[in-house]
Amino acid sequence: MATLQLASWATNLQYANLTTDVLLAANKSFYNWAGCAIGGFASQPAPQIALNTTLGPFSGPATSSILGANGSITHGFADAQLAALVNGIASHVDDYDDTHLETIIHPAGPVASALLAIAEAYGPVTGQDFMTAFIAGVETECKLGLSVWPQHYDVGWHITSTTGAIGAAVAVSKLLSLDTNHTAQAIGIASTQVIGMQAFFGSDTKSFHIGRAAQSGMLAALLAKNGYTSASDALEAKYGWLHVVSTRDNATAYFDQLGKEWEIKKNTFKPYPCGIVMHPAIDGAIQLSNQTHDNNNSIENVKSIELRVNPEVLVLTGKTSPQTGLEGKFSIYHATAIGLLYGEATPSQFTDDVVKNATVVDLRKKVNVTTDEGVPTDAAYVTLRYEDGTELEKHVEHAKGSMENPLTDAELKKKFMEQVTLAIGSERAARATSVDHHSPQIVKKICL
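Just the structure block for this chain alone, the form predicted together with a further copy of the same chain, nothing else.
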């Protein structure tokens, strides 16, 4: 019954059901997504290869915006399928997006990328309908993620995209007002496209997962709308999603909490554009960097940097010798070194040049990592050892961006501004942030 339960919940969801805190969380998530997509397109090759070199020539009628891509060969627009793909890639390519911490899902990417593209192609759509569909999609992803966590992640699936295709399908189905049965068929068609494995972390293919999930979910909803059949027990069937991609037994219990426990309220925003498990160590390194300036010892005199962190850090971000900016986003060694050296961790510290910089390479070789089950994933102990035997230590209890230490509205705006400035300059970026960001209208205004 999980499939029909989910489809029925989404079909019946009304904007009037949504409380202010749910809507505020959704608006922040969408705002953060838009900034990431715009900045990601401007700063990384992956979305540009996908659009300009590869798929632009295949585009159909250009109904939908590619965020931040005014200068591209398609002048910032493409067909809805291609726009979903490219916006999805761009929104994730900097590893700067939102995070549902319990599942490490980055929920906005697949859902918003599909939804904006289809809203433009099939619109006009009200902001209320858009946000209701967005929330339906995000709740879908996170409940699915909880249902298969952690076994699904532990075997190597990239959970953002494996759940994201289904979330996108539900969101687009909702926007297109499909009934429960058609929404269930869309869930089925989406669920049979399982996108994303962790082998590709640190390459262009990681962000492809998010774009392809957005596109696959949209395609599923469009096919279902037109009567394409799948299975109304797609999720719970013996050879369906929940069993094929997971071995969890009590998988469907979380579906009972749809509309009662809102996952979007737990969505968080990254302060650093890289694997989230490294964030507490980066916090510690940045804090120590500031102290180092007040200290007799300089960075040149650092003998070693000792980290004590949760074991997941090495599982996910254990690259000792990254060769590219993208690989640097999954190297705890690189992340700690740049935090200490630059006193910040922005997209500028995760470029190919910085990853190959001799001083950075030298410093990251001095990073030693000890793992400790007793250290939570949002905590870290960072110790600087100087040549003269002195030490500086930092205990980060809750990383910046965690539930206990979230980004403030001002910080979220600063992050958005930095990213959008890359694409359209600071003046227009300022105009974009001055509009009411409680509506997806913002994106259209940015694109103008």
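Counterpart to the form predicted together with a further copy of the same chain, namely the form predicted on its own:
Shown next is a single chain and nothing more.
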């Protein structure tokens, strides 16, 4: 009875059940999500296209914030469903959001986008209630993801959105204080709205998956609240979510861990705005770029760049000739080239102009990739071969941003400030970031 078990756990979860380390992880996750949503709205056209397309013809009373547009009276607010959609798109469009590494789920996007929108529309709510609902949604996504991993992902589903709609439904149900039966109905309504395939990676539609998951989960909870019915065994039925989207179902084992082993504590934060499997190679490229300059050598003298990486790198990020900035986020060749050439990998290196830059194009043609199942996904071997026959090699054992090598609080704050300043200016960005990550007041401060 996976559906009932999940609904019952979420209904009974209390703020008092949450330990300090769980709350700290949740606050960091929300903080990082807010930075991604605010910065993403300003840096990419997709969120603004979505807002402009739907704001007039299809929207209701403006109740909820469009985070990155809050400098605009006209476009700073929308109805809750549209706000969830646009904030979800904005939070994911730069591929800079959080990552649960065991499943490659980016859990905050669908859940936080739905929760913030509904909290503003139906509030006020307390910070404690908000964070309890947020954690319930994140745990739902990640436990579901683990239950069907890796078969679900390997067949081509975009796991963040397929689990995200259900996570958002659980989170909104929790915030609205739905009972177990109504929460179970919401899970069912969300599960039938499964969305997202990997074919769309490198396009605007990838981030649409996350916005739509947030919107779908919210709608599921609201429908259930008003008596809309679903299947009480929506997850575990023979033709239910677990069996339709994967050949593996281990939900019972993972749902038995709910409230005992917290997946949100395993959430990580990206130092680079691109596919996470490329991060070890970027680390190595940046370090070798610095070493090249320290040796009074030049990247122009590099004859070839040899990578030895996990096979998933080419599966997910094997685009050899990206034509847009979004495609560059899924090109190990582009990512390695910019790490070497610029000594960094920020949003400004994943633009259309940089992807088409002749020097970048020439350098990425020198990148050769060998896959090795013995190389972990957070590791890479990067070798530079120079025209004079000399070599430099770097072994990245654990990429920056991994569980073993996480971003520091200072690095997370720097990332937030860089993203948010772009959209709302340095003064408001500083006000938003002056929060105690232990405090549920982060919800209120971020939204100022």
